[in-house]
Amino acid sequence: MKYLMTSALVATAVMVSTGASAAIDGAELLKSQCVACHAIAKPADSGLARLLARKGPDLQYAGSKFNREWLVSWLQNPTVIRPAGVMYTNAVKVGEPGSADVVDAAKLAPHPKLGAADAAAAADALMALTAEDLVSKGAFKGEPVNASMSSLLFNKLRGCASCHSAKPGVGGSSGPELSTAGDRLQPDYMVEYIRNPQKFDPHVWMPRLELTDADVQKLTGYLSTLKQGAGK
């Protein structure tokens, strides 16, 4: 015991005097920065309820959703993706008479940011976050897009942009902005979303459109090209 307690000061000697750190417990992180706001594991309460009131969108299949290069950027410097908050009807309010409905921006609260070292952690342990069951490997066949269809698909035959935006301030504000989309998400995760939205919540607001899988490849392949800085 006292040789076990003799190393340990020893290695807290040389952490001190080197200037190095412990390293950061990325699981840890998300139980004490991210719970408040997110779920990290299934939830037990699948109701409605539980939906209007969620702070932050569900995390417990994250690594199967999103990147972890974009995760580790975006934790440092995190940019608005949900143009009206997680729950858009808490944070609209009525526009002038014969005009849309406003987003009432002092109801939006910013996302803390990290620092690089607690969101590089913080990534990984989002990204051990997996559910096979409900994202398929392979579910994106990768086949080349028409770009002229597929946003023709998604902003006029599909109504995509009535609640999505594929460029910056153009199309809908209720879902979260899809103009990073390439950056943000897992191609396959878009697939199966795309496919059976209530399969990942059974009351999301966004309907299941009963699409056939060549629209859904289509669309998926048209959204992995929206990346932040594109066509600039």
The other form holds:
Amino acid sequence: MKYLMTSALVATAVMVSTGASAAIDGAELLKSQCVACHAIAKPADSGLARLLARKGPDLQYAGSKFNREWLVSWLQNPTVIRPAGVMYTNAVKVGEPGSADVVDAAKLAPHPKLGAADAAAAADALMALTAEDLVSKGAFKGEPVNASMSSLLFNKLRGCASCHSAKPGVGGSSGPELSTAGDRLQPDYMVEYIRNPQKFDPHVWMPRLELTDADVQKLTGYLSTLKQGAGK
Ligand code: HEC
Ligand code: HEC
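Would you generate the structure of this protein in the form predicted in complex with ligand HEC, following the form predicted alone above?
Full assembly next; the chain just shown is listed first.
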């Protein structure tokens, strides 16, 4: 015990002198700087009113959803994921019938930025928020995909592009962009979400599409290839 305490003290001293991140309590950081806009535990009330009123996406299953590397980098340099905000009806001015909806950018505030050490600590705390009841390991089979066939599925045959973009600026804006899905999201999460979005939130407006498992696997394989700068 004495030895352990001594080495812990030495470790702390080394971290302070090198300015390493491990001294920051990520869980505390989430509580003090993030919960005003994000759920980090399953909400007691999962009614429609909560979904409409929430200020940011749910993070209580973040550890089963995100890639840690993406979190660390995005928290330091956040980009727009939901082109029309977290609740698109609040930021979209619905156009005349037949014309496109217009996003009122003034209603979208930039995301708070973290320094490198805080971002790493917050990412660690988020990665600890796993939800095995929602996302089972191995849900994605990892079979090779036919790029043009699966792109056709996403963009045309299954209607995903009416709400999502697979290429920056192309596609719908009422769902999160998926043009960086391969950087951002774990494939097992994508499989489970595409299969049954209402498992994650009973009122979310992505429809539960009656897709075959083969289609879900192909769509996820395709989305996993979409990465920033990959030119897709
Ligand atoms: C003022 C409200 C607000 C605060 C405070 C805030 N966020 Fe956010 N956060 C948002 C909104 C809004 C989005 C959605 C951005 C988008 O989709 O473009 C978001 C998105 C995210 C995402 C991506 C989620 C996803 O599902 O795509 C992560 C991760 C995140 N925030 C982490 C944090 C962390 C960590 C903190 C605390 C250090 C924090 N946020 C503080 C409003 C906030
Ligand atoms: C009617 C609009 C709509 C359609 C059609 C739709 N989605 Fe979604 N999708 C959403 C919304 C809304 C969310 C979650 C919103 C949020 O987290 O803020 C979502 C979430 C997702 C996610 C999780 C992304 C994340 O960042 O958490 C994936 C993956 C996804 N959709 C894939 C698909 C695929 C594949 C299809 C076609 C088979 C599809 N979606 C069709 C609206 C749609």
